[in-house]
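The chain below stands alone, shown as structure tokens; this is the form predicted alone.
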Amino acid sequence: MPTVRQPALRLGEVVFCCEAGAFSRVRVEVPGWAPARPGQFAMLHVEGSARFLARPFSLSDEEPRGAGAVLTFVVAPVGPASQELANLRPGARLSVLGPLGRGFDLEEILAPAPARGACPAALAGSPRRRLVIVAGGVGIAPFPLLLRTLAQGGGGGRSAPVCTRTPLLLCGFRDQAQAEAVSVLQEGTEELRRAGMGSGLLCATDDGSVGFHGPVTELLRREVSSGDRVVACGPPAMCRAVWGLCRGISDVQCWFSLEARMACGVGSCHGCVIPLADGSLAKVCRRGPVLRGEEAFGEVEHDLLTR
């Protein structure tokens, strides 16, 4: 697991602001950023707000300017500080931390892992492994960011392998309105092609308005093979879902980046513990967001997919 930087607290300004379905997108320029890794995140704090805690938000994008980088977060407005955050100006200055947690380790997750007893010859011949993404509303955050990461190969500093996996994002939402934040994603592919890289991307619709009508969850059924990697953000019960069905297939793996309710995002709080599949308690902002499927669920019913 690479290490972890050392976060550090900045203030912001706010450059751009505009709707991405019934989320936000917000642009907020902070001097001296230290580069993130795709699945990290940031605490936010808007200057002079009534809000004493600050807010946990993914790192949808960044983009390096002059000594620092402009960074991008998709929020979606269902409480007073999400609200508040989304309603945001430019000019408007908010305090930063971060980047804060373990994101995906991308190294590990594009290393090839044959098959125990597989010659080289029958790999040779094997086909095309792919880059699962899954996303669930909102947890669509943190996938710009990978996908930039992956069209860039390591450039840009950032620690990226060279990417042998074509992406396919499955990307599920409730309705029309949130489907809309799929733009968000439209650089990240864009930025692909431009690299020489395929990718697809599937859409699903609890009304069926866009899409597949259904759980996303039922398109990665379709959709997943035995070689696959999957990487997932969204509702919890969305992530245990995609556990329960991929721990049923033969050599897939999968990295989850977990929600949790923070206050501090530095671990002082203890406010954002979780059970982990060994018994053990875990903070998810120190010892994630982002934790392999064993680590996280262990033994998931396969049923939980239906529920």
Given for the second form:
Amino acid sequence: MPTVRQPALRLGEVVFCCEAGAFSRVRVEVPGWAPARPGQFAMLHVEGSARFLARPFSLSDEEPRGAGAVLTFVVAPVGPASQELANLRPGARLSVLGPLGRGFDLEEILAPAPARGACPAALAGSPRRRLVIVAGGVGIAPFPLLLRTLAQGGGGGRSAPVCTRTPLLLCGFRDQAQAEAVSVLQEGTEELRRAGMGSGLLCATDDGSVGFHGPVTELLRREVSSGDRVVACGPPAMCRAVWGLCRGISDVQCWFSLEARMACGVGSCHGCVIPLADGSLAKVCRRGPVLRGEEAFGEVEHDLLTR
Amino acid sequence: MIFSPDNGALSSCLPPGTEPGGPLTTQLGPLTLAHPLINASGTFDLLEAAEVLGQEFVARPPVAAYVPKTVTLHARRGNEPPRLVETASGLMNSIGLPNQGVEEFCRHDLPRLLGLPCPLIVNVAGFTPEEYVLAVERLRWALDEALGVYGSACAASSPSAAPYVAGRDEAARPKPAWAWRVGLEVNISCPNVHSGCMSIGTDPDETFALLRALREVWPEPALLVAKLTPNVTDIQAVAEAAERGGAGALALVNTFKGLVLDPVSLRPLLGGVTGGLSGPAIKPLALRAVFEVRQRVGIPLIGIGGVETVVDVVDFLAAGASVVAVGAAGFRDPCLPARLAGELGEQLRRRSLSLAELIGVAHAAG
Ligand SMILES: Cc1cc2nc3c(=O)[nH]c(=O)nc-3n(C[C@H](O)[C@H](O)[C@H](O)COP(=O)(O)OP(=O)(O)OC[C@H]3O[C@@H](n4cnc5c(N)ncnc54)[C@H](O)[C@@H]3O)c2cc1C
Ligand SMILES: Cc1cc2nc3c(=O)[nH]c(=O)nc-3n(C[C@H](O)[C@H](O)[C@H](O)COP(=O)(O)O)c2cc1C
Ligand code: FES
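Complement to the form predicted alone: the form predicted together with the partner chain:
Everything in the complex follows now, all chains and molecules, and the chain you saw is the first one.
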């Protein structure tokens, strides 16, 4: 009988590390790794590091290897722990606690829109309906695994529903160096193409060096339309702006992957709470990191949201 | 690290020598612990860990006794975020004791925690002495109801029929049948709330009065632990007051009050403004507290503060602690206490010492 693999603390070894624009792409082989959902994360701590706590990083990709997997992380070097991770060499060892949190629930996100009076046949699985993926900076990290999962859905080994929507990726970056990170999506988009699914990709940069000159939310404003589903990951201001835009459009639902400082990642410390729309505090590591727009932001003032 | 090749997990299994009755068995008042390693309150949620990492955590906890997060009389939201930030060799937190309140705790968590195969030490705090007493009374009713009372015929079926009356004869007092498996830790040391709690634990007279009052509702032989704050000039005076008041053991220390500024805005970074420092940065300070308190009191001590490696465990035991609690270092590895227990066994064998010989050895002449 095959043993059910559970989330656990495991020892991983770096097998590959390269630059991806301003970020680093770190591949870690982890024996016994339990398969993850897109949007889940792991707590990483480099063996022998002077950092006291592990840090949360989104699972960017996952390929089975033996009785485990090779995991990919996309790391923005913003402080001591992330710099240390971004500069690891093959052979380096780190502890990996995961997969953790509730990722993107594709059953829910891809569920057909409820037919409201109108001709149900026209609504069901209409190919014009899109799954709009909005990434800001290193918020691109969870989406390679999301694309791979979509491509493998409906029988491709991963338990995901058949994707009835066309993915449209909108990626915002600061400058050209950051924008080179868009390469991390390449494998995922190719796998989608091989699975007979098209996808679109548009970039925006703050300095106009690549793609659209301006915020990624401006691209979203032009692209999003009634019936779309939106998943987003990026800076809090971007997420709120995405919600501010989308909540006014009929039949658009949004999911956000959110961040907080974490100590444990498993619900022990109460450190990672954020205020929800209803005023309560929720642990990002347990309730999230992916939350619905209504849960996370609710009825926030529109102009506040769009800045 | 304990590395089990079958699934690559850093195992949660208790290492050999740490089973009940083994050479690491240690006594904490009426509680028998299979080894001297437990968790520090608020740093390990066994029920949450079991949900995330598997029910193995409940079946075979990585601690010799489990200490849940502080419970207060009423439910609390806790402090606003951000609540955490790493600092040099440590962690600053201002969590602010969020919890569901003692009523919900007794209804929801307690029945599950009583099913654990190890003793339970419930941690209670209050904002006035009355709140401590009421919360502990509620807890005691729940325990009497679930586990029964000696010396009171009707108690097991109807605990409220045998209400405790303060000042009654010692002999007539119903004895808790659960004293050998459930203890109480009173948190008089949290620096992240604005009244009660640490303000009691910084004053020997208030500490004495509170422990006295709690002994009335939490009678002998049940374990009563006072968790002390290091944010005092003279921790020995508070420790002696707690012992005189009726504490059966002391836990030291809670976090050191501190401050972190946001590097950009230069305003306090944590939502609670100030916070409590824990982690390796505080270990020598905590070790000093255990060492000095051991010189003045006879009751068992639980050593807490920056425990990360077996060297830290050995140090706290040598300084006079009978039990050592893992706090923030357990965030990185929820099974750290079990691992350290295994390593402690090896250390004792290597030094040809028994656990009893190690405890307090730092005080021996020469
Ligand atoms: C669920 C989750 C998934 C994540 N996935 C990724 C990922 O895939 N790739 C990636 O590069 N990063 C990711 N992060 C963020 C990453 O965890 C932090 O950048 C990292 O912990 C920073 O640690 P450090 O020691 O390098 O920097 P620190 O010194 O801790 O921080 C550097 C700077 O970032 C700020 N900061 C740090 N953590 C946070 C936070 N959680 N929220 C707001 N500000 C913060 C600090 O104030 C400081 O200005 C994720 C975070 C979460 C919660
Ligand atoms: C995030 C966090 C939450 C804590 N919550 C509690 C608590 O609820 N009750 C309590 O008595 N102590 C609490 N503490 C204090 C710890 O139990 C312990 O005394 C302290 O952290 C020192 O140990 P350490 O250095 O090993 O972490 C908390 C500490 C941390 C870091
Ligand atoms: S990170 Fe500890 S509770 Fe979420």
